[in-house]
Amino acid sequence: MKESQNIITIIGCSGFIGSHLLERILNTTKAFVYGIDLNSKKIQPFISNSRFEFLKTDISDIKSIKPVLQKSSIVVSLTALCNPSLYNTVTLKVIESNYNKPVEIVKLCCEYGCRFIHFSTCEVYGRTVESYCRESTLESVLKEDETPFVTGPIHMQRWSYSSAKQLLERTIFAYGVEHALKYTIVRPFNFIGPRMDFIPGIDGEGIPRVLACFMDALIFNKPLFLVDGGKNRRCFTYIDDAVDAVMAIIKNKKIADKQVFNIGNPDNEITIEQLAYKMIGLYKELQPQKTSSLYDVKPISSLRFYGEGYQDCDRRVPDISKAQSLLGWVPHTDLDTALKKTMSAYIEHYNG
């Protein structure tokens, strides 16, 4: 019955990833979609779609969510507090948001026989072994079913997010083994694109992730701060490529069942310092009338930028061979193109 209905519920539908996934599903499939979120700012163009129904609520409102999940064949969970500035400042809230609340959704999906697609994080891997043991012979490329999870000591509360996500992955796996939960776990690697993070003081407060921090600096002519010198490395993945992967997971239910997939673009690896200078160059290209502006790049300690208890991941390079072989998925968007599209969206939105 559920398969014929083809009903998909997206928890966190108005977030960055959720809004793009919702748009793709409505534009390319005949599925009916329930969307659950606390606001609908990023999905206003889809509110009137006859195949979409929005439920404004928190996932802790189990009474309201139950009837939706009972009708759903697939549940995609994107709910999370995933901003690094929060991990060591509101740690209990981070743990509640990333484990306590979503684990109840896992239980309901198991009870109702829903297929559960869970967005975890590449941060479950933590730091590379090399960052602690320079003579290690282990590969720095991260493999879903082989790479150990290596974080930091308890007082480094930055790892609260990683640990909560790790525990939820283990809980989902256990429900799969003991209660036949149908699931797929996605580990995203730094997705970027239109409709991502806020600009502080305009449509949000606090510290957004690095790309939004740099866009704030570029648009409003502030210094681009390099936390601990900007030596850490990231692989940035364009949102359209990421949604391609999720659609492949939705389509290939038997192949994707009980699998964990890295979704990222290893070809787009760059240090944060290199990213700052690349974005300065691209911004001048996109905004030639502002080429006279001076863009200052400054190092800053993580203690000063994030506060006590912060520690960063040194490098995150995904092995995507499983997604390539099982799903036929390959990311196509190079870093310059991904950055230009993302930055152009910021410029248009904030009149930058």
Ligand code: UDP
Second form
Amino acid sequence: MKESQNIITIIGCSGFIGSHLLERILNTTKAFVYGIDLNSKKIQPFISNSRFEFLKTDISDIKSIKPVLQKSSIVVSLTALCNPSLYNTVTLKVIESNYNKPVEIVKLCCEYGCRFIHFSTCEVYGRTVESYCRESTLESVLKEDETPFVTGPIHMQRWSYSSAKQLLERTIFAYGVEHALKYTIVRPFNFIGPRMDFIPGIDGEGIPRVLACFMDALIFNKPLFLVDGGKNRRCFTYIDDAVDAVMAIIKNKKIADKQVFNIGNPDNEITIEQLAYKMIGLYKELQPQKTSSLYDVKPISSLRFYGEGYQDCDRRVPDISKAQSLLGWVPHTDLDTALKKTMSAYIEHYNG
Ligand code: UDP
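Form predicted together with uridine-5'-diphosphate (UDP) structure, per the form predicted on its own context:
The next block holds the full complex; its first chain is the one shown before.
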């Protein structure tokens, strides 16, 4: 039994999800939080909170992290290289950051008896079976404990992230079976909201995820690129709904133990092409004075946009009935509201 049941460590607390989770925990609970990250840019308002202590380090710095984990009752693990443009370009780093480094944290949580809440990815599901065999009658809705994982050949390095995350899930599961690790695995489906990603050349380099790519285009008058025509689909989930789910997992210790949860909004499915036009419409509403904008939408091949070894997930619709029945969780934010809130935050942050 831990001395304190009320110490939560968030590994990756200054990322998009971590910063929102930290804010919610500090604002709605009495827990003390240790935050671990490489920088504290996104969590400046919380740095001086008396119930928060920030440790600036990499998760491979086990010596510094050990004493924090020893004191913690819950560890939320969020660190990842989780940007698709990296999967086929810095593949070894992706595997290291998504398997080799976090697996050491899994072992420590097991040793110290911490509850381990791990952020995996909807990308473990890979592509739909239908994308390979069109005649298949299998359902394309993804179920945590039933749907097989369908990725691609090894030279399609896009799947490095999915595979590393999958192996970590399998390792966590095995630690649960063989060493009684207490864990919950979260599979996020395209979370969006304020503080996500970056604008290339302003506060980051490379290619961010689609939301940020389109905001970059809208704010700075560039074309919105539709990779391979933008026919693939995603279910976008608002960050506040996602944090509601994590809070329900934290609260429901017994029910959530050894479970995998899809956390996503199946009602917010849209093709990337439709997303581009929807975001143009919303941007015009939010910024009516910007009359000189081009709003140019252009198709581009994935080879040109991401390089060799990129393959796309065609569709990922979460079945969320498990989260609903066990945690009482359902997402409430529709796509237009989620986009408006996210886009407004970008406009404010980048003077767009
Ligand atoms: N995409 C696009 N234009 C962009 C950026 C991304 O068409 O400027 C596409 C990408 O090929 C994928 C979808 O948008 O089909 C979502 O990509 P994202 O990087 O957001 O993450 P993913 O959901 O693939 O993990």
